[in-house]
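In structure tokens, one chain follows: the form predicted alone.
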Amino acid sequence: MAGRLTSLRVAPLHPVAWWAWAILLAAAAARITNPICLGLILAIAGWVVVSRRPQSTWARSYSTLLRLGALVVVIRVVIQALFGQRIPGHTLFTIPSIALPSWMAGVTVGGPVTADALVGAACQGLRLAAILGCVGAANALVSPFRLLRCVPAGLYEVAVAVTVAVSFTPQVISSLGQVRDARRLRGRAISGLAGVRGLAVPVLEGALERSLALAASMDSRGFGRRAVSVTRQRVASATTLAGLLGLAVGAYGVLDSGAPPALGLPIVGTGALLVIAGLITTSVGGRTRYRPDRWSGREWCTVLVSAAALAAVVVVGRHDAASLAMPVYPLSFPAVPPLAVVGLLLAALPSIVAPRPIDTAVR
């Protein structure tokens, strides 16, 4: 007796929730140079990606971004050794120095390289690597096509450009594998300088062509567009422009300590409301969506735990900022802030809360 296969589809997490989780976690990493906390952020992002990434092309880009982050750390350390500021410490070795003219004061080429300076540079590079890891996690967990569907219709043209940019890295990974297999079958070099020279141009060209073809196909099918009258479009454009101007003036009032208080947060709030009103005006319509992404308690939990992680880092930074930094002058072991560690560990909950974005067959 033949069994009947029933496909159980589990709705994946909302793409905006994944990107909000990654951006808030990256914002927390931007305030830290403590290698313990940065390593914890990278471990959390990697664990969530391994637990919940789908079997797709864009999910393979995470390991590449991690390698790019490691390269950033190496480049930052090399720049510090060659051109960094010479600060006394535990001297490791000395690079032959070059005398520079007086108008280049503050810039050095060569000289004594200390362990203090190298560790500080490595921690700064690790911070950027952690930010890249968070962005790479969002890129691996979310399809750029689903992300474009969630963008308001008023920002459709901008969203298409962003989709091309976001999908470029996954397309590079896919093109790299295809070009490498083709060169291997033809007996061409795939490693060394000759291999890199033969891979670079076709890989970049193929990835850019695929991204542009994706955007063109979506645009030709009217993906995300809505029927908006000319009057509504003009009102929405004027409202959005006024809101953007208000945000610019309000940002100046917030950053300038000499500006009057009424020119700061009130103008920022008014500008934000005008921008939201303009976007809602152009996005309201009667167009339906096939399988729309739903926002439920899982999405709120994902956003809230990442916001809690950022809030914990901000609180620790205000009361004990030294615990979030790597002590390099003098060089010593970094502190372990308990509140920041607990807050960052909460950001790993999406690996349990979020559903597995795969289809399973049950007999």
Second form
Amino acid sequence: MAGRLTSLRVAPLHPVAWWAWAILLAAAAARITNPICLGLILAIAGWVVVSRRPQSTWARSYSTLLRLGALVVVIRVVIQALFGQRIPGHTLFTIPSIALPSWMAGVTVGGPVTADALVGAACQGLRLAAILGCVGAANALVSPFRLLRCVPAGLYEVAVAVTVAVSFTPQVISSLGQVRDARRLRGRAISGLAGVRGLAVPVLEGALERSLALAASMDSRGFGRRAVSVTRQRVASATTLAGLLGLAVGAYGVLDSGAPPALGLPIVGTGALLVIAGLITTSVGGRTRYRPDRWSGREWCTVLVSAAALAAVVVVGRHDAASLAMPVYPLSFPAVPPLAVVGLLLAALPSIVAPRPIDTAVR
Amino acid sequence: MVHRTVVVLATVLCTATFVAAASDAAGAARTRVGTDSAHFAVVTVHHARECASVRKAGGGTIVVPVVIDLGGPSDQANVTCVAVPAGSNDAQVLAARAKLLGVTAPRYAISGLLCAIDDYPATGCGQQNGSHYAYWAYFHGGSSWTYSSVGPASWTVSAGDVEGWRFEPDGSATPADPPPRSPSDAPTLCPASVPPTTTTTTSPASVPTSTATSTTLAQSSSSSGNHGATGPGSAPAVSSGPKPFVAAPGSGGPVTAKGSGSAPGAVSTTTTPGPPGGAAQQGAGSDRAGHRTPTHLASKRSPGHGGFPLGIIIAVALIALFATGAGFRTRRSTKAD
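Alternative state: the form predicted together with the partner chain, after the form predicted alone:
Okay, now the whole complex, with that chain kicking things off.
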């Protein structure tokens, strides 16, 4: 009993649980422009990553994605200063403006730059950065290859393509480190314009080559080959495809408020049922797994706390949407919705509940 | 390099935010302009300084009539003639109007959507109920009202333009939404020949009658400065221009009626409201926020909105806690490597 508990304790968390946690948190971040709540989401995601990430190549990609988020904020603010719409506020300085023809009505070039507009743009950029941070957290906590092992048999071809795409970013980052070291050894520039020019091609080429090699090796090992009859396979593929189409159409119907109600949840439900049916058909083929990841109470806990955070944000959005937004015109301090803050704090629970990664646990 | 830029930019933005928010909080008290179901009223607060600057404005300034219709069944459209530099956009026109009348500036959402004019509605911004929205609809005047396809910050006003806004409590956000209940052409609303004035008029539903009345009243009181007898539907006149001045909605704030100056076009502030006006204002004035907000619009204002409450300090402390914890852990794990 003690042995089983120990092994359960160090077995890493199910990859789907980590991704569900990250995606639900990103969905909560997408509804907020309040910089305090967004800062809290970023801080919580960072805390969970630093507590529970394994020591591996892809785990170090988190800081890069954070820097990408900072760049997104800077770009958004610069674009707002140059091209944003001019609403009167506290003017900081004025950029010489160019009068545009009336058919370009939505664009303004130059004009007075107000603190309100810059702060609003920074908050919108921060929202993007928070979403990037959540996705980066999932990337850092879970190896994409472990995620691939959990994918049902019916989606293997799609999953291989997705794995290659998902592993592209960490490959780029590790490739970046190697190319930079090689250039430094040769005495070539590694920073500034000359450095970037010399880095770009080798890095991208190397990452693409590695991803393709990964796909080829997976294919040559029979990854995704199924022991079912051709007819069954075709029926299952058709059902899965129809189900995915239904999910896409139903998602549009749910998100668009003007669509007829029959286009929303009923079609999502039908699509989900079709997808599940298609996947089950191909799974019943005698495929076994080596050491499958188990789904236990810890996984439920991880997913449910993140779902609770999203639910808290949605509830606050229904009752008091102004507290989730940054008041920009006129500029004033943002409100702090207590329910949303408590819900988001709950999402930090996986830093305790999830097991420590094995290499750090041994130390 | 990115780090340094980000730090500098963040410092600049935070300083700007604090300065701006502090100056907002310490701003002068503003007068609310509200409506009530009585026929008309009194009001408009003018500051002599602003009138003087408007008067002095020379070439390159255009007079734009701004029509605001609150959308209620018993509301009347409210017209203000605002003088702005040529080439301003409608957001600047609305801000100039608010400054002129001494009311709160319009409130916008972070996306640029206009939420409230004259602080109506007090909370909420384009609230959606099913497929209907409670929002401010933007129209352009001229020979008739046209539903605008761009927002206020994207529309450049030119001479002869009329800006119309109507609040739709149950609108469909399409050109089918009803336009403001007032005439739509500039000469009827604000004769451009008059040097920039700051009179306001209300135009009840029967357009021809009101114009006739106003013209008559204007002619009859061209030399005196009394706020004439006011029966329902008529308006006290000012001698400063051919426009009758009526007005807007009583409220609880200080109210100044405009008297007539000795010279045409001169506008001065006096503090002698006519009796009917005063009575109407005192008797029927009700705070717009309390009286007007339909139930589905009224939402609880979050505590500490606009202030600097304990909540922000606690939240920032939490963020700092997580960030420093993560920083320590990272340093410890890299040291152990």
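All of these numbers come straight from a predicted model, not from anything done at the bench. Numbering follows the first chain given and starts at 1. Between two forms, the rigid core is defined as the largest C-alpha subset superposing within 1.5 Å.
Shown in the overlay between these two forms, fitted on the rigid core, is a CA shift at residue 248 of 2 Å or greater.
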